[in-house]
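Only one chain comes next, encoded as structure tokens, the form predicted alone.
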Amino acid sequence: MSLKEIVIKEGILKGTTLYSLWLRERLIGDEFIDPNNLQRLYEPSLLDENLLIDDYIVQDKFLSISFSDGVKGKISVEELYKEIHSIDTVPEKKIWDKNDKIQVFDNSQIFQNTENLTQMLKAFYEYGYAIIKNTKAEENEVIHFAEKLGPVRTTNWGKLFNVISKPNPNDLAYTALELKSHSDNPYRKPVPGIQLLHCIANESTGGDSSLVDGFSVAEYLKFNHRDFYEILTQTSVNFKFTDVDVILENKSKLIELDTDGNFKQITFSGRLDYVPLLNDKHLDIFYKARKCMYELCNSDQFKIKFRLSKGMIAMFDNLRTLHGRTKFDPNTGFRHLQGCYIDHDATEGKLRRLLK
């Protein structure tokens, strides 16, 4: 028997067609991959393009297989199934709105054991955020917490940034003004993935926080305003930041889809976007769509409201979750938040390892 392809006749892969070169690249064992890092010990591009399968058998959860180049090996059937069906241990997103229970976790327990850390990270990926209580209300505490999850991303704001009201600010975040639901740093390449905001003091009147699930908003538009959804997912907008030291620009769709047409990210900040010069018809539809999106993102239907108290951290997916705050009066008390950014690969990688 010498075959270019085989059809599995039993088990979870029943009816699946598998190909010789594709299978050859997936052989496990110390002669094929480094046991420390699972990287291949050979160059797959140099395999014989006419490689054939001489024999195979599915047994004990493994596919044992022999090839025409004399190589024999085995492959985990379960791992093949997960790869073929794109099964990831990182949980899928959950739709949520203001009626859902706020996801709050205790810092004194999160890192006590792997189960607690796993539950926090799973909730973060399901809901796009997690609120952490009982951290030290001290400067740099947000960095200490973040670095337990992954490397902190440095920007022109530095390794961390201070959210306080100050004169002549280079960003409206550093004022006492209300901030509507928005994405952070949409002008960067790439846009920061995860943001952490830590409350050191919040003694002023006002300054309450809010989060909105951009995924839920996008799904609502998809099924209730299809024309708006289509133009928002097809039109790239320019986001721009300017101060005395730097000009940052990035183009992004307000709702971006992946290659399969599924939600990938939301990028929304009315303070920073510049709509391209479309023709009159498309421009009219786009402005109506953006207004509708703005109203949804700032409506009580999709927004959860809470107050970041001393020692609390709001950790949220900046590519999915919009955040905002109410106006506050700095004359009534001191308000000081510190923030930083980390990337998704750090937390996703940690969660996959915990669930392995």
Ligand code: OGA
The other form holds:
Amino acid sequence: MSLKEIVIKEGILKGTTLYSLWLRERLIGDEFIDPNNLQRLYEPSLLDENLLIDDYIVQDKFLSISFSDGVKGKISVEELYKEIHSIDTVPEKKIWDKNDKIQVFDNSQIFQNTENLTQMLKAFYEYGYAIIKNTKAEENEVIHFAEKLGPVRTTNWGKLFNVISKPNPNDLAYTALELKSHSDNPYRKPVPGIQLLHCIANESTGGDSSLVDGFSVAEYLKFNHRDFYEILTQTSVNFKFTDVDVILENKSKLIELDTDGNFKQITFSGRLDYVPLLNDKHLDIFYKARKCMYELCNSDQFKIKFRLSKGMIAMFDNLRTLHGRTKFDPNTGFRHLQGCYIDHDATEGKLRRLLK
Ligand code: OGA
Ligand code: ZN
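Form predicted in complex with this ligand structure, per the form predicted alone context:
Zooming out: every chain and molecule, the one shown earlier first.
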């Protein structure tokens, strides 16, 4: 028959049009891919660009094909289906607001077995955060915890940072001031994926924590303030951090979309953002939109509020979930958090492996 494309007539792929070269580079078996690492043993760019399909059959869960270059092989129908429909084992994100149950996990159980670890990581990817209780209220515990999940991202501050009220701080986090809902380190390249904040002491009056689902806010804007949503998804903003030995800068949109128009990243930090000098019409609407986003991110409708007490860790997706704290009075007691960052690679990759 010799076809460039075939249309599958039965099974889960019924009605799907498949292209010859696309299929040829997905053949399975030791002849084509290394069984140890599943990487291709040949250069797909060197395949015949005029390749045709001479024959094919769907049988026993496999699509078996003969190609015009003389190669015969098969592909799992289920794997094709998953790839075509972008089906990932990492669960879909669940949009939440203040009415949703807080996701709390017990440190003594998370690492007891893979089932518990899987549950925690699934919740983390669904909700964009997990609160962990019962860790040791000791220095460096945040690193010990984080390293069970993945390598810690060392920055110019080292492996961890101490959140403590101190004189002449290089960041407002190290004061007793209120911190409105924000993303951390939007000026880094890349922005840290996951943040962990561990509480060693929280004996001051005030200093309560909050989290907000940035995707929930973005969705609200999309359906209720379309013009604001559009400007926020289109305007690149510069984020800047100035210290004695570095000036860090990175640009992003406050609502970043992927190529399919899905939410990819929320970046919000009123302490650090610099919108470019655009024309007055653009800036007029941008400032209205940012104000609206700020109000939503700090409104009771979207915030979950809790108190990080001794031994608790708040672990959150810094590309989605915003965090904040109320002001505290350092004269009423000692407050000390330690924080660090890890990458999504490690946790997402671990979860995918656990769910395989
Ligand atoms: C931070 C921060 C929150 C807190 O250090 O980035 O947001 O509760 N801290 O102190
Ligand atoms: Zn922060």
